[in-house]
Amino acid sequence: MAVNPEFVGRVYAPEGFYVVAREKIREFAAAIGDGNPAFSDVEAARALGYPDLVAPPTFAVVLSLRASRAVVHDPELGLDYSRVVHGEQHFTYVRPIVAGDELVVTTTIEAIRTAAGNDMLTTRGDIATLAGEPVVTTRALLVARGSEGES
């Protein structure tokens, strides 16, 4: 196996904190096509009871992809990038994500194991405010090919 295994429960602390911008919202929207007006009009958005834009669901890998960086570039786990494909994503919500939320990343690796001939890795990213209000959990499997002839 290439990627350490006694790498689970390492836990990677945030590295500086996101802004949710409208037009961040915006653009996420378009980008999968979702025209729900709570993503694009805060008016629309606040007649919901959301104080500002809502994010849509799945806007919350836009925060854990940054955050797994951190992961995914530790020479010391011994992940090849080069041969990942993103295999899982999951979203656990506490509340909605709103345009002016500043959100903070805590990554941590929950699982490594091998099947077949591929490294699986499964992240966990708790995403929470500056003064520690959950927001939401994310998990994410990354499985890492093996070579040809690897099993």
Given for the second form:
Amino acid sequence: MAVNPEFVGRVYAPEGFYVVAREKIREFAAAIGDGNPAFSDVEAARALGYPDLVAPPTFAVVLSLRASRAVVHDPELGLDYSRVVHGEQHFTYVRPIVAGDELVVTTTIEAIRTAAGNDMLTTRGDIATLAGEPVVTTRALLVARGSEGES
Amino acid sequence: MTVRLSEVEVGTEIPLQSFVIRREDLIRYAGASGDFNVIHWNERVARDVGLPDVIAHGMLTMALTGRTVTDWIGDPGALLEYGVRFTRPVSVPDDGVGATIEVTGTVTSVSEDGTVRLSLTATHAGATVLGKAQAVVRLA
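Having seen the form predicted alone, please provide the structure of the form predicted in complex with the partner chain.
Then the entire complex follows, led off by the chain already shown.
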């Protein structure tokens, strides 16, 4: 089943907001084995000029992954999520995510193309505070591998 | 360790780091990130979909690779952009040894405003696992 190309440009509004917690940042930093004190020690983060613990750069994917579920499971889009692999990931930072941030994610389908039987979907996640301050932009390329026998 | 703008030029290399990923690291990363895709923890399902074994989350490899940059710059907020292409999966066997990833990086451009561009290389078992891995940082 092919992805509907008319979905390029479609915008998925935020569903609720995400409160960034110190312990979630510490948990994420521990999971990637990153001992940077700005991720675990509030005083170390403040010494660098931040109001609270800093989240590791790839923490933004925790938010964009949640937000993209509405997109990849949109029945009208026609993406076979069981065949999806992560092709590319890119982050552009205005500032780091910090503990206490209340963030919303707006997801936009930027591009859809088909090559060699694979559907390729580029999604952009604009992460901003509830007050509208932009924080991080994420871009993901998702590749739905064509099933055998299809072209 | 914090690098200064005056210390870098095109060709400057950031210190090599190597990381070991074991099964337990994938379980921990799944919980912390919310990515519970079964191919990252279940051999049966991974093999059913044609993979040689359980594979690491691409985002975990990206996080480890990015760590070589944030360790180098000190202030994680000095990272302006970071992107990778996932070109080869990293198999993580349940052998207690795990998979080793080696990461190197080279400065490819330096601007007068302190913007420094890096090209990163992540290899596992002698093959690169990321493509177009690039970071942009701002140094003082």
